[in-house]
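Next up: just one chain, as C-alpha cells, the form predicted on its own.
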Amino acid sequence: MSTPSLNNFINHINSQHLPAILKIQNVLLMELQKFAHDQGFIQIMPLLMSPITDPLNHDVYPAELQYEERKLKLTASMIFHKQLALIPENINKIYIMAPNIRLELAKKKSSSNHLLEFSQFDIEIKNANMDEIMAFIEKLYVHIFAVIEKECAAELTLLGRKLPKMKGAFPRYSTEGMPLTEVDAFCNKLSAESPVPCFVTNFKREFYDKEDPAKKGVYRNFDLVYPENYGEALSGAEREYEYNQIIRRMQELNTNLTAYENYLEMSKHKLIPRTAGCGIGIQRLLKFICGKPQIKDVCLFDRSILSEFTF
C-alpha cells in the first residue's frame, strides 16, 4: 500500500486478535443489557445533540454544529437527559448504550486510554444512592467477568489474556483530607498495585455531582479504578437536584448560567427528580478484559488521541 496510514490498517483489520476481540464486545454487549434489563432497567435511546451536554471538568476542543438559526452540542455525555428521563413516575431505572464526543486536547490526555468518540453503558436510578449504584457494578462486574470467562475461553486464550477474578466487594478508598494535586497519583497507584478494581471516592468536578449536604467540600461521587495500571474505568455519583444547590455550584465553577436555563427551570419547579448513576466506558472495559495496551487495539475503526483517521 502507498501509506504508512494505510498499511497500518490493513495490519490491524487483518489481525488474527480482532475476530476475538470482536467476539469478546459482542457477548460483553449482550450481557450488559441483559443484566440490567433483568434487574428491572428500561432501556432509551441515546442523543448525538443537544442544546447543552456535559460541561466536563476539563478543556476539549468544541464539538458542535449549525442547524438553522440554532447552535447545537453534540453529546459529551447524556447526564441531563439521564436525570430528565425519570421524570415519570412510573420510570425508576434505566440504561443507554451511549455514544459519545469528546474532542480531548492530545498534550493533555493518553492516546492509550482515551478516545475521541466512545460509548458508554449509562445507568441512572432514581432515588438511589452512590452505594446502590456501586452495589449494582459490582454484581454487574462479577456477572460479566463470569460469563465471558465460560463463553469466550477460546478468544482469551488466543489473546493470551487471564482474567481476575471479580468477586465479593470491591475495596473503597476516599480522598477526604487529600490535597487535589495527590488525587492523580494515588488512583495511579491504586491501578498499579492492587490486584482487583477499586473504588475511589469524592472527587471535585461538575456541579451536577451532589455535594454532600453535612459535609461541605465532600461529594458524593466515584470513580471505579481497575488493576494492572488500566487506571479510570467508570464515574457515577448522586446528582444535585435542588435549584438553589444548582445554582450555587453552577456559581462556583463559573458555569454559564444561560446555557442551561430550560433545566434549570425545571430544577426551579422541583420537577427533576433525586437520582444516582455511571457511565461505564465500554472500549475501556474491552480493552482491559482483551489485555491490550492501547483502546485503539480494540476498536475497529482507530477514534484514539492522534488517530491518522485513516477511514
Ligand code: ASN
Contents of the next structure:
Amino acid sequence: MSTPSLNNFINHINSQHLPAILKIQNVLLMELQKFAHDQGFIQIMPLLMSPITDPLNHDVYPAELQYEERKLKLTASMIFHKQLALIPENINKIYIMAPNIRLELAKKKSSSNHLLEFSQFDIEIKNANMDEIMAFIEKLYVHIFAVIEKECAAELTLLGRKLPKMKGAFPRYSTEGMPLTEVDAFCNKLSAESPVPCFVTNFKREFYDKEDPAKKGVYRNFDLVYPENYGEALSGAEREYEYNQIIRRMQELNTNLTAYENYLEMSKHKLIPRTAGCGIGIQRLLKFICGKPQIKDVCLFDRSILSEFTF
Ligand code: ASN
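Could you please show the structure of the form predicted in complex with ligand ASN, as a counterpart to the form predicted on its own just displayed?
Everything in the complex follows now, all chains and molecules, and the chain you saw is the first one.
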C-alpha cells in the first residue's frame, strides 16, 4: 500500500486479535443493556447536538454546528438530558448507550486512555444517593466479568488475557482533606498498586456534581479506578438540582449563564428531579477486559488523540 497510514489500518483490521475483541465487545454491549433492563431501567436514545452539553472539567476544543440561526453543541456527555429524562412520573431509572465527542487538546491528555469520540454506558436514577449507584456498579461488574469469562473463554485465551477476579464491594477511598494537586497522583498510585477496582470519592469538578450540604467544599461524587494501571473507569455523582445551589456552583466556576437559560428556568420552578448516576467509558472497559495497552487497540476505527483518521 502506498501510505503508512493505510498500511497501519490494513494491519489493524486484519490482526488476529481484532475479531476476538469484537466478539467480547458484542457480549459486553449486550450484557450492559440486559443487566440494566433486568433491573427495571428504561433505555433512552442518545442525542448528538443540543444548545447545552457537559461543560467538562477540563479544556477541549469547541465542537459546535451551525444550524440556521442556532449554534448547537455536539454532545460531550448526556448529563443534563439524563436529569430531564427523569421528569416523567414512573420513569425512575434510565440508561443510554451514549456517543460523546470531546476534542481533547493533544498536548494535555495521555492518548492511551482518551478518544476524541467514545461511548458511555450512562445511567441515572431518580431520588438515589451515590451509595446506591456504587452498589449498582459493583453488581454490574461482577455480572459482566462472570459472563465474559464464561462466554468468551476462547477469545480471552487468544488475547493472552487472564481476567482479574471481580468480587464486588470495591474498596472506597475519600480525598477529603487531600490537597487538590495530589488527587491525580493518588488515583494513579491506586491504579498501579491495588489488585481490585477502587472507588475514589470527593472530586472538585463540574457544577452539576452535588456539594455535600453538610460540608462545604466536599462533593458527593466518585470515580472508579481500574487496577493494573488501567486508570479511570467511570465517574458518577449525586446531582445539584436546586436553583440557588446550581447558580452558586456555576458562578464559582465562572460559567456563562446565558446558554443555560432554559435549564435554569426549569430548576427555578423546581422541575429538575433529584437524581444520581454515572457513566462508564465503554472502550476503557473493553480495553481493561482485553488487556490491551492502548485504547485504539480495541477500536475498529481509530479515534484516539493524534489519530491519522484514515477512515
Ligand atoms: N456521564 C458522567 C456522569 O454521569 C458525566 C461525564 O461524563 N462527565 O457523571
